[in-house]
Each structure stands twice: as structure tokens, then as C-alpha cells.
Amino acid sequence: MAEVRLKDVTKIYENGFKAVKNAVMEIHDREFMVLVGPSGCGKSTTLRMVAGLEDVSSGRIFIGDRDVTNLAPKDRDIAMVFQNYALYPHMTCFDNMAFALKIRRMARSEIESKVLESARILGIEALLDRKPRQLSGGQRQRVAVGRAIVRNPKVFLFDEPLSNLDAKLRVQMRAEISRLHNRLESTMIYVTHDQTEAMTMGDRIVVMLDGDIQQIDTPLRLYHHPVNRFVAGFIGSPPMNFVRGRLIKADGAYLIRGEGVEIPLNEAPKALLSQLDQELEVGFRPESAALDPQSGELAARVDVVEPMGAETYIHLKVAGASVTVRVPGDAQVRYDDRVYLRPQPDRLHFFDLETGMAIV
């Protein structure tokens, strides 16, 4: 296997649209790297440039020690799994998986050995004589993954491979691809718009927006230490809550005060002191605030109640802002109840109103 490096990679289309802007990243050997972001952020374009399916406007791409920027896809030693499976409908699953090996003129016995081993890993031995139309969506995706495995590439590329599957099957395939990565110990780059997939599958995650890389980090560091408001709001389900207030000092103590907001701080971080008397944005996770029917720092009104079984999501209105909290499943809360929130002071995040950057 091999590492993948992007050095100032940019993609500009003929109409002048800059889809990817000076991307710099390093995917380590045997790492599972996930590219995530909203539609149009440049994640699939980045993957397609690594694959050689899109030309690079500027910058360089390396796989291992080789500069592959101008190499054809077939010369990059990569295998790609697409969203739409891209199986040949007239061929059996065996022939679909064996196709690339036949093109290389491998011996029949070697082809059979590789296909059967890949089918065994994926649990699809019984499907090899069927054609794609006889398979379910999950089975087709396994065949597409098997077609990639038989090539034994240096790098696997996945472009939203689970988007066409139903919710239950997505969870199952998510686990299977993660298990496959552990088994093959291969370098994998995976593109998704689903941050839950990113958090559960990636060793590290690249968060992108409008062609720019916002942050590259482990899932937990992205969750607990986002570099800006976008990452904070994108990573996490439900996402982080945000309210506005001014940092003030009263009676020797610091607090955040705004419309319907008064949050005392046990201790103001040093970086925050420069924001004294300035308005800023305060973020907290749904699990980082207690719900109180009597009193608290944030006065709220219940908007929606979503029972999930072991837990319940309560959507609230706080001074015009929408806020979600996660509470035990037996919480007795109803629509339009007036309640209060008490965010944990040591689990607050602070963001500059103008730049959106985290104040740390």
C-alpha cells in the first residue's frame, strides 16, 4: 500500500468556477481518510483528481513516491467504487469481478483464485453466477467492492458508495467496509456527505466547504475541538447549538449575556478575555445542557419532541434561535412547555462573530 499526498491541488473549470482551492493533505499508508462536506464542497472532485478522472489545474498529486499528476487512471494503481455500482448488466458477478484481471491477461487459475478469495471476504460466494439485475442494492455494492479488491491496488477510492442504499443497509455496509479496511490494511479514501458515516468510519476526516479544506483531524478532535463555526455545526448529530451574547464582567465574575441568555462562566479562557464587552457566538452540544422546568440560564419554549427510545431529542426556541438537547427517554416534556436550559460552562465553545473562527 502507499500514502497519498496532495500539494496545493486546485481545480478550475472552463467557466472559471474554482471547485477545489489549493488543497493540501497527506493520507498515511493504511489510513482510512474520509472527505466530508455539503453538496458542491469539492470532495468528489478531489477524489476524482486523485483517481485521474479529473485534470489538475495546478498542484501535484503523489501516490507513494510517484508523481501521478499527469498519469492516466490505469497507471495509478488505484481502484474506485462508485455510488451507482457501475456493473456490466450482461455479465455475471464473477465476470464483473474478473473483468479487469482478464484485461491484464492473467492466467485463468489466478483469476479464479482472486475472485473466489474476494467473494469469500465479502460473503458473496453464492452470488457469483447471478447477474446484477438479480441482486439487491447491498449485494450489488458488495460485488462492486469485490471488483476493486481483486485488483489489489495501492489505494481504494470510494465515492459516496452507500448513497443509494436504505438506512438499515447503510449501517450494515458501513460496518462491512470498516471491517474490510481492518482486514486488508489498505489505504482508503472515502467521500460522503453524511457526517455520521464520516465519524464512524474515518481514522481522520477532511471537512470541506466551497472548495476549501476547513479542518483535518480525528473524529473526536473534530467533535470536541472544531476550528470554526462551520465545522462545529456540521459535525455531530444533532449538530451543535449556537446562541449569541456579550462577554461581560459583573461582581468579579465573567458571564455571557444576551436576549434570553445569561450563562455564568466558571473561568473565562485567557483567549476569551480579549473579547470582553464584545458580542460573540456561544456553542454547546445537545448533551452538554441540562433541562430544568423551573430555572436556568436560557429561557426556552418546547417546539418539537422526538422520542428515540433510550433518549429523546427536545427542539427548543431560545430568543429566536433553534436549540436541541438530548435528554433521557422518559423525560416528561410536551409541545409549548416553558423550560430552562443550563449549559455546562466547561463544555462551551466560543466563536468570533465576524470570522466564525473558534476562540481558544
Second form
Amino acid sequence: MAEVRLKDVTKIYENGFKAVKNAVMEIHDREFMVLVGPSGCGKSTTLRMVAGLEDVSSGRIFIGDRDVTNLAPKDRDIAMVFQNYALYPHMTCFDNMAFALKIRRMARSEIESKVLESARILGIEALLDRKPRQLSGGQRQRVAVGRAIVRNPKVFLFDEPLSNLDAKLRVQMRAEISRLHNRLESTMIYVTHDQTEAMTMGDRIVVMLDGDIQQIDTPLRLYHHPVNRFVAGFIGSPPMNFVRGRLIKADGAYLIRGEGVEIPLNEAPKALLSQLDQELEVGFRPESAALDPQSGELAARVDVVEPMGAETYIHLKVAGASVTVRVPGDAQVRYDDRVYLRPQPDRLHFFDLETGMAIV
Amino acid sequence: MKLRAGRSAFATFCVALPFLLWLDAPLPGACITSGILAALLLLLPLLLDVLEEHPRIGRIASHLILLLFSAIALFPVLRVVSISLRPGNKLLSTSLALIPEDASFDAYVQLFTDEPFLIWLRNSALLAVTATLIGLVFASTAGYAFSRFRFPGRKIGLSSVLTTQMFPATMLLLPLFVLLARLHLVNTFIGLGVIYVSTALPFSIWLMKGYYDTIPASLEEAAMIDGAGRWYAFWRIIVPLAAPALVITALFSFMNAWTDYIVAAQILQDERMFTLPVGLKSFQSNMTTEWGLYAAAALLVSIPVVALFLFLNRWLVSGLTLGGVKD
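Show the other one: the form predicted together with its partner chain, since we just had the form predicted on its own.
Following is the full complex, with the preceding chain placed first.
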């Protein structure tokens, strides 16, 4: 069993900067947990504290049943893949992968069979005699992953491992790491700033901002039920659209009315009723609004048209705000067209203007 | 047009220079050298055209030029060789022959038999090697600490280390002597060795620190996660990667001790304690200088340094860390 638990973990740097504030999370055995957030949000620091590379200012970290808070990295039975690969430049790939096993004084023949086995899984058998500088970026990253899996550790840590690869290779390695997770059935913690990576790879995702955990949830729950405006805007690509409006009741029906905005609600959520006559932030996903050339709730002007093939992203100007919608690829829309937006009333998200918290 | 005029004026000057030199003092070597340089300059435009079309000729030409300059650099050394080979009665001859008439190895034989040259050699080697080894240990570890750890006093430590480099050695001579005298270390190798280690260390520490700074910390982090302790990671990962810096540190420490005259001349008083530079100087007396012995010894002193450079050359390759991490 290798679940990882963080209890009120805080990291304060010497200069007083609070990188991580009272982080509480529980990563289950065999779970693929992704930490995601913009740079400086504390995700890497959190991972490095789990690795033992950073001291914990307060709080405790458990791996399995063991309190590892004060253990050296080498005693935590973890493996880590770094953003810059961190392969030992003066050693061949074989020696890079064998390094940890040699430290454990494993028999030569056993080392050889383990390295070969890992190399076979990753398809890098042919590279074992080479030095890291003779490899391409993708090959280096594969060797770095190989160095991690050869030890069969309790927990794998990934620190933005794909950020240095080009886009195509990144997609390929993404699938490969997911496949590896299914095959090894081990606990993995993966740090990235890329929400696509988080969505596609994670069993669950931790969204962080400014050292605070915003939400821990499965990818789809994050997408459909973000707890606050930040998560709503961070998860999803293109991101969620936000418009401002006041909730009012007219002729017995509720509607949101703002500058250039008038969205009728079929039925207002209960929590929303207390916000009557208050200004709110209304969010809707690019796919939750239909375009109508004749009439609709939001009058808009086409700003940019991005055909992706199967679908087209259309960026619109709505009363000064930018809104993106996702329409079928055969939609006939051109720059500067005047159109109307019709958000689906049951797919709207409401956020408190001041706290940014979702109103549900 | 202007350019061409300037060029031909310059060329004329270059052609004339050897003759002017000849008038001043009849030195065929200098005349020949500047003559060749003048010819090269005259032919430069033509040469450049040819080089563009035939890179092969360019390679040959560049080698010829390199050979020429090597010859210019080597000539003084060869003069020393020739002086060391002169028999005793022709030491002050102005002959330019590389191998003098009646060449003999008398000076060398005398050096090894009549003079305590071997003892001086041993003294020098002992001091230089010990100072180098101790310097390497201290510089590699201190530089690592300054590079990797953040501790109170780090900044002050670094700058005070640098400050000690700002005093000229001659200025330190008197205080150092007094210090050693109080400690009863005058005329001892320990006293001299301490000075050699401590004068070379500031530069070495900064050099090592600077090099460690270029080695990504993630390499040690990877090693520590792989199961290594801080020391093991340092020894197995960082030290091999820092080889170029270690080589330069070693060369610097070695040269610092090997070539020192001023400090050794003050600290060492017993002839049998002399290091090579001090011993060498003892061939110069008030009345005469034994140029033959002097030249022979000078050559022998430089051989180990040359050998050391050749030997360490292959570790001086830069870019050893290439490929391990994303650049």
C-alpha cells in the first residue's frame, strides 16, 4: 500500500514567502494524481516536499503508514522524473538506470535483467550503451522514466516531465505515461501547468493557486462543478466564458441582466435566490452556447474565427467582454459578422463577484 | 582605393622594417621573420581569394602560419637549450647556432652530480604535489558548500575569500614571515606549504564554486532520490562532472607552488631545503652567473609543468555536462 497523505503541510521560504499553505490531500494507492496550477502556485514545491528535496515548514507527510516528514529522499522509496531529465551526463543510459540498483548493492545479473526489462517496456534497449548527449529530447525523457521505473518504487513523482518536449512528442509521451501507470499499478503524482495534461492523465486533479489548494476532484467533476471562478477559468480549453449581470425577477421569471446581456433562467437554483438583485458573474463553457444569426440573449460581433477542422472556435466581443464558442466545423461565420449567443440556461455557472466562489 | 593605398604603405613599411632592423643590429632571425610577415601581408588579398575557392589550401596555409608562430614562440626556448649545451668557455658567445660547437652535456651532468639539484627537485615536487592535493580537497568541498548551501555568513565568506586575493604577494611577505617566525615554522616545509595552500585557495574556491553553479542541482537531487546520500552524490555525480574545473584548480595550485621564488626565498634558509627556483637563483652570485647550469636547470624545471599540462589536457574538455539535462 502506498497512499500519500499530506496533513496541513506548509512551506515558508527564508525570505518569508509562503509557497504552500496548509495543504491537505490524500492520494490513494495506485492513483494518478495531478497537481496543476499557474507557475508559482506551489505545485512543484509540494511535490518536492513529498520527495524530501524541500524541508516542510510545518505539517506532516505520510507515505503508506510511515511518517516521512523528516526522512531523507533516499529513505522514502520514491522515484522522480525531472523536467530537465537530470540524467547523469557522464554515464551511459544503462549506468543511469542501474545507478539506484548499484547503490542498493544488487547483484550484477539482477541489475542487468531489471534494466533490460525496463528498457524493453519503454523501447529503449538500443540506446543503453549511449551517453545522454547522444540522445534526442524524447529519448532522454524515456531514459529518465526508465531510471524511475527500474526500481519499482512505492511512489512515482513527475515534475513537469513533458514541458521540454515539442507538442507532438508531448501528446505521445502523455499517452505512454498513462499506459505505464495502468501497467505498473503504482501511485503517481504528476505536476504540470498544462490543464490538458492534467485532464487527460489524472485520476484526480489538485488545482492550486498562490499556495492554496482550490479543489481536489476528478477531471470531469472539475469541469462540470468548479468550486470557484479560478478553477472554472483554469480547467478547460478554450476556457469558460464569463459575463456580468444582475439577477432580477421580472413577470414572475428570473433573468440575468447586464450590459448587452439578458439571459432568462428556466428556474433559478435555490442558492441563487438569496442573491436577488445582486451583481453576479455568470460563466458558461464554449460548447454550452449556441450561435444564432437572428436573435438571442447576447448580442455579439465576431472577432476571430479559428477553424480546427471538426469544430470551429469563434471568439466574439460581447459588450466589451471576450467570449469564445465552439461550433461545428461547417458553421458559416466570418469576421465582423453580427450574431447572437444563446447560452443553455441549465449549463450556467454562477460566481460571487467578491469571493469568486461558485453559487450552487 | 583608399584602402589599397593604406595597405601598400603598410606593406612597404613591413618590407622596409627588416632592413631598418638590420641597420640597427644585425639579427638575421628578426629580419627573416618580419620579412616573411611582410610578404604575407602583401599577398593577403590574393590569399583570401584563393582561400575562398580552395578550402584545402586554406587548411594548409593556416597550418603553415601556425607553424611559423610556433617557431617564433619556440625560438627563445631553443636559445636556452643551446646555452645549456655550450661548453664552459663559450657561455657568453653571441653565436646563434642552435647546437653550439663543442656541444656538451657537462652542465647537466654537473647539475646532477656536483649540485644538490635532485634534492631541490624533491623539495619542489613534495611541496607542489602536497599543496595541490590539499588545495583540491579544500577547494572542491568549500566551493561546493558555497555553491549549493545557503547558510548564514555565506555572502561574507565569499567576499572575504575574494578580498584576500586583492593583496599583492609581496605585501603579504613580511606579515607572513613574522607569523611563521612566531610559530617557529621558518625554514620548514610545513610553513611554506601552508602559505602555498592558503594563497592558492581563494582563487580555487571561486573557480570551483563558479563551475558547480553551472551543474544543475537536479542531478544531485536525482541521485539522492535514487538512494544516494549527499556525500555519495557529490563524489559519484558532481566530482566527475567538475573534472575540468578540478584540473584547472590542480594546475593553478601546482604552478603556484612550483614557480614561487619570492616566498620560498624568504622562508627557506638552508641550502638543502631550497626549492628549484631558489636553488636556480643560487647559481647567480655577486661576481658571476653560471649560465650553463642556469639554463640547464631552467629547462629541467619546466619539463614537469609541460608534462603535467599534456597529461591533464584531455580532462580540460568543456561541455562535459552537455546532454544530461535540457539546455
